[in-house]
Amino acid sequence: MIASKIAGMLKEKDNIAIVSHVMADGDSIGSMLALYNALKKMNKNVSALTGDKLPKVYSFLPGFQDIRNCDSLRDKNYDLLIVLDCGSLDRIGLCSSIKAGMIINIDHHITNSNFGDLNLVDAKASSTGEIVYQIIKLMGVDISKDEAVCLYTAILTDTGCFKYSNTTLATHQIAGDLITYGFDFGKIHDMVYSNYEYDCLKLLGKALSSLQLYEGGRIALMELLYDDFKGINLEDISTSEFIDYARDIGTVEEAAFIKETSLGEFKVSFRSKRIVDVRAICEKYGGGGHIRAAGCTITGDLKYVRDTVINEMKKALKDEMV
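May I have the structure for this one chain, in the form predicted on its own?
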């Protein structure tokens, strides 16, 4: 069993680096810090690393202040490099320069390229946090409140508060076990989902003002353009939840959020409710994710990107309704 082998290697090796993907989310940060805290308790020389800035909304997680930029450890050699929640190695950005004797790839995306020397990819798991929970158990480490908070946050955010289709019986059982460690799970929800920065709400207003419906209200599209970010401090802002407003319109089955991240480059997030496989759309453009939540990057001018996204969604909806 790969999970047992990975747990054994984590117990055996002493110098370990753990990295999250670029533009890290709650699952990648929560999973990384849960494993980091568990290994620290085992007196391992462990580093939690990132290649870019992290959203401060997750700064309440135990160990967050210990996360270091990989540039500061570029010349260090590790026994193991643990890559979490990444479908491909390029998703760790600048951290790809980290030197290690072995790469261990732990993920739950079906599009994972199995880039590691050891690969644990469980597409049935709701989140990477769910897999890391099992590994910590296999390591024989007693989960403490700190690890429980990190794992619960990872699972909560990647299941959309347990409402996405990736939520299973096992997901609820694990979450139930984590709650027994005595943290305030309602407060975690508030910290993640009810903790907006003023500039974030201004951006949300701009995104909502762009909202358009197509196909009799079955498709929704919203966007933010490069100029919309002028004068706004982006360091503490996450726009990852904006698309939920489009998806949650009663008539909508399929939604997309186009965000111009640099001139001529657009990050596109897709969501669906019940029938459309949005991951299949994203795979055409080098992206991926889940059946009901996925993303990709498309380059070109705004008209091309907008037309491409609308046409892909229309085709996907038509194909599923045949």
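Here the structure is a predicted model, which is why all the values come from computation and not from measurement. By rigid core we mean the largest C-alpha set that fits within 1.5 Å across both forms. Residue numbers count along the first chain shown, from 1. Compared with the form predicted in complex with a further copy of the same chain:
- For the rearrangement between these two forms, modelled as two rigid parts, a different rigid part is recorded for each of residue 189 and residue 278.
- Relative to the larger rigid part, the smaller one turns by 31 degrees between these two forms, according to C-alpha superpositions.
Can I have the other form now, the form predicted in complex with a further copy of the same chain, not the form predicted on its own?
Here we give the lone chain, stripped of any partners or molecules.
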């Protein structure tokens, strides 16, 4: 079994680098640090590396301060390079310069290209954290609070708090086991999901105040204009989830969020719940995405953009109702 083979290699080799993908998320950082902490306990010469900036929200994870930029270690030669949560090798970005005798690819994306010398790709796992949990068990290392915090965070974030359809019986069994290691999992939920920036809430307030319904409440429109961003430090702020509020109004089928990113240029995000193909709308304006979540950029004055968006949404809804 490939998982046992990988566990065996990790026990055998000494110089080990662990990397994950650029634009790191809770699963990539959590699974990396879980394995890092476990290998540390085995007195391995192990490095957790990144070629990208890390989101501050995960700085509570044990070992976070030890993550180094791969650039500083490009002359080192590792026995093993463990690549976590990457469907293809280009996802590791600048870390591709790392030299290693062997690449081990551990992932849960069904699209994985099997780029490693050893490949453990389990598309049924909710998260890479779930697979790393099994490997740590196979290595015979006693999981401690540090690894448990990292793995729980990986699973929590990749399942959207046990909500996404990738959540399985095994996911809950592992999460249940992890919380027995005695850490404050409620605090992790808060740090990941209820940890706001003041400027972000002010922007959300403006966006919600702009909310308008059309077609008997089946269409919702939200806006943020160029002036709304004045004096706002956008570095740690994402407005990408604002549109979820509009979509999640009980009566709404179709929602759009118009964001003036520079004067006269509007980024428009569309969402639908069950019937409307919003990608088709976006493709007409040179954008794209998925059927229920898509985006495009429209230039012009606000009235033109707003009218265009509302008319396209009304038309799409009408077409689907026929």
